[in-house]
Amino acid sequence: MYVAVMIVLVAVGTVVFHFMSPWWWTPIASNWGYIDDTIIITFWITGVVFVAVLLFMAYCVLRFRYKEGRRSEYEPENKKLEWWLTIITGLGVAGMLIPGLFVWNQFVTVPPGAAEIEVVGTQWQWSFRYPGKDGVIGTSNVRLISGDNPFGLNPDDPNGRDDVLVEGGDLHLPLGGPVKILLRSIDVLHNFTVPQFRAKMDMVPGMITYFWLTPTRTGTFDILCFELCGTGHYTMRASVVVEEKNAFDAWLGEQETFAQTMARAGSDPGRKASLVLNETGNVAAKDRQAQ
């Protein structure tokens, strides 16, 4: 009796703490309000099956209480009951997945129009670039990496010239426009996080992983990486900033360009990228040969 009255006890204490916590998602600023629809969708789900499991459990405790006579009855098989457990289990879990199918077509369709920003990981920082006067992202080749260029940038390229750099600073974004997020890693797994956008994408070296999102409302929200990446993993923290479009423009111009970059470094990138992505297709069509 005790052990059924406790079990109760457990599923309405589960479902008040629920309805009552103080502890709650933090305010959307994106347009990703399904992510919370298709999440709580999946608390309904799973919380009415825990719920209805653990009545079931605190009844089968006083129906089938231990009374001295009785006896119990063997049953190996029971079909209805089999057939009844399969079709209510597949609509629990269609009704998980279906509403993520369609959230996940949504999140990686990007609209047209949507302007690029890179995002760029590394072992402990972020940093970013965002297209020039052009509106192009110039390309990147992971072996001109250095001290001069830690973006990678192919200086030959005519895009990238103009990109703008902010390295190891904030994000910026302007408010009310559809933003594709470019998620580049130079070393191990990241993974780009801003709870309050609900949206989230792993970063995996040698890869371009994405998504988009419209920034809601302004203010400053954590960047986090939420992918182990080593032992200053928690020390891996920036801020998003979304603001009004023509105060973002304004910090947008005072940002140095990659051209201007290159000339404060006082290198010659070009020759060295000249030289490293000869190399790199020379090696390629070597490896073409060789098959």
Second form
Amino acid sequence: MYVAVMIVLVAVGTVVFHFMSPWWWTPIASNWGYIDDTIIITFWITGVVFVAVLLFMAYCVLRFRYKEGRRSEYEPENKKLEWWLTIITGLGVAGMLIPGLFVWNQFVTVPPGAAEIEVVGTQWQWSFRYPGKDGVIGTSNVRLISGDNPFGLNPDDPNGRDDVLVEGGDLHLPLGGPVKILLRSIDVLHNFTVPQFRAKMDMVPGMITYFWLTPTRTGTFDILCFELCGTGHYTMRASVVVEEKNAFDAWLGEQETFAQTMARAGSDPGRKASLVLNETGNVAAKDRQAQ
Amino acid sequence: MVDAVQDQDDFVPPAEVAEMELYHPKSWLTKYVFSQDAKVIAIQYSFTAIAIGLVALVLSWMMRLQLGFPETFSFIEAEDYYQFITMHGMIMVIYLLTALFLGGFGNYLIPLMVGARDMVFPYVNMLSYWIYLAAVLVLLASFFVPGGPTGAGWTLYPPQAILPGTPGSEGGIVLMLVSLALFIVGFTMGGLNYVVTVLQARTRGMTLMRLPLTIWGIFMATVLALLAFPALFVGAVMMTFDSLLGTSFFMPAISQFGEQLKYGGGSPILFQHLFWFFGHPEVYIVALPAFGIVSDLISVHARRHIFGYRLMVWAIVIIGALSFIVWAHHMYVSGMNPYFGFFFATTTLIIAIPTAIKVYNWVLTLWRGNIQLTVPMLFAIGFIVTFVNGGITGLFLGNVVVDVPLSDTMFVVAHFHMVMGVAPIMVVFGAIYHWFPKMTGRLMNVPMGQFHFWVTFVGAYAIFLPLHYLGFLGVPRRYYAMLDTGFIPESAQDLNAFVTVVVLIVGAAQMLFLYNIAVSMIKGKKSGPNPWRATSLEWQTPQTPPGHGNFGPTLPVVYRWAYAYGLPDATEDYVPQNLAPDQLMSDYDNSGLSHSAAQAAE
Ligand code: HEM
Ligand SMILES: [Cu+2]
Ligand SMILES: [Cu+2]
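Alongside the form predicted on its own that was just displayed, please also present the structure of the form predicted in complex with its partner chain.
Complete assembly follows, chain above in first position.
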């Protein structure tokens, strides 16, 4: 008796907890409401199965409790029942998979004309780069990184000279337009996550990863690193400010470009490094450190 | 065709080969220490696995103390926390569960249940244990080297695993990789034994379709392990080279802490593919033996044949095969080509179908059964509840787009603990209560067992259910402290404190379990050979615990499957696999003693 009651309590308790839980997703701030919808569909389908299995089990435990001298029914197989269960399960799975793949297709299809912004991860800090007036992000190379060129931009690439660099500050995004977020790491794995955006992606040294979103609500949100990146992982934070286009443009205008940074540094350190690199490969890295 | 003939009731093929020669120990040392008897090796494996598992358990308390009361325990630093999660995760998955299910239960049950005198290669089997022990010792040694054990997470992702900034990058990581390589070598020796024994050493009449599902589960898990571990092995070797010799298999050009490193050209994602090509099947290496064992627990204690046996076997085989083409569902947001997501989401959700069928068949076995709520049965029910719960959340994480917000949150932690932590552990407990009488000749104390069950089951559920919701909220995994995070309400910290308290209670209950084992071993009620009145061969041995060679002078001959419960035309409600057909109506319940013991256990 008490076993059946406990099983029912677990089923009912789980459902009650689900609906009463004060812990639920943060209000969304991007276009990825489709993801939330898919989660809700999944909840309904799986929730029904969970409750059904538990209640049926409670019924069995109660109804078929051991009685001395009774025999269980001998019916090793029931093809019809097994087929039905398989088909219904298949339908349930399709009911989750099809909407899921549909939304995934949107997720991987960056809309043409999306603005590009680069996020750079280092242990344990975020930096950001905007394409500047030409709208194109310049090329970069880890080997070009030095104290004066922390992003490793290629000084010979004209596209990079007007890029706007934000080191260790906040990320600003304009409201309402699609943004392709390019992700780059220069040391270990990181992961760019803003829970309110729902989207996330790892940042992998040696390659550039990306995802896209459209911010749909102004506000300031936490950026967290979601891929273990060493002892400081949990401290790797920044904020993203989503604001109206005017405010965004004004803010962007105040930031330094790569060309300005180089001019301020009084030299052209990136160029020098790149020349050395071209001739001697890795050795350049060592020389620069020694300086 | 052959199968159709063999499936006929009572069919027994003629003996084809002579029995093999058995190794006989000559001294105390070769009998109890360097033993080649699978039963002794099984117990050695089990004790070692449980001992190292206790280390992982204590580590989990440390982690929970930190999460529940972040500013209270100054001796737990961030470095420590990351070392704890890494060692905890790796020990639980590999050194406890894999070793216990395959090295422990596999060694004990395979020869007994298929009707063999021992494993086919006993000497190699013995080596397997000693190499496993060496792997465990190397792992433990990493706690004592400068820098301590690795804190790279149990996934050991490069580049951070071998670079400064991650705890244990000095020596701990190398010891971890060496230990894993040793484990794999040792496992391969044991694994070949399990596979060959199941295929070649079954007794007369034990066709594949008469094998107990326990054996099917362990067999398939071993096949998976033999195919999956090599991927981890090469990954470990390559990373050791990257770390010690300066190769760049997994290391791209890196600038770290203002320094240019000498690496270049490697791929971190390559390691992730190797790791998860092993890592996903690993989930089933733990799950399939649990599936098999729980099927037998349910059948025996519900006094009913397993429902849909053939489908259960096929489900095990299909799940095993599919488990090799789903691995990248762990990498949806790793930066691999996003179009892979379509393929891996589809294969992953398809696996849910045979898995669901198994669940249905377990509950349909209870249906119209004659259910004895013994301690093993309680744990079997606990398994079904937690496995269904954890399986369901797998459908969230497998469905690529749903994984995007949830990946690397507490939701993932809750999911895998439910499905491959709590659920298999339920089976381990159930199996220990179930087979303890065979291993010792004594029953375990029932009230203590019931108390252990309720605290563990309700406690574990209360620990891991709410964590899913923290994951929804966006609380990341592998966070030493949440610090000030705008979107996380105060109440999340209260929940964490509550969870930690429950963890400590559940932990205390495990001490009671160990006490129960110790006391029952000495003082437990005598069980007789077959206290549960079960059909499979291990319960039909002439001696309990079974002697050297398991079955006395002649091996049993098998006439039917292992699920002849409730046969209408037999005197008892169970018919042992080796009962000759003309004995069905005789008084074969050979142990009046055991009968009453089973009732006492009620
Ligand atoms: C009551 C027992 C257990 C408790 C309280 C517990 C607790 C925890 C905690 C607090 C974490 C770290 C979460 C984080 O910060 O990311 C963790 C990680 C983990 N646990 Fe457990 N655990 C338990 C049992 C198990 C079992 C039985 C397994 C076997 C599968 C297991 C496997 C893992 C794994 C694989 C990780 C991930 C480690 C990583 O992130 O690298 N745990 N556990
Ligand atoms: Cu991180
Ligand atoms: Cu997996």
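Residue numbers count along the first chain shown, from 1. Please read these numbers as outputs of a predicted model, since none were measured by experiment. Only the largest set of C-alpha atoms that superpose within 1.5 Å between the two forms is called the rigid core.
After superposition on the rigid core, displacement of the C-alpha of Ser72 between the two forms amounts to 2 Å or more. Fitting the two forms on the rigid core leaves the C-alpha of Gly95 displaced by at least 2 angstroms between the two forms.
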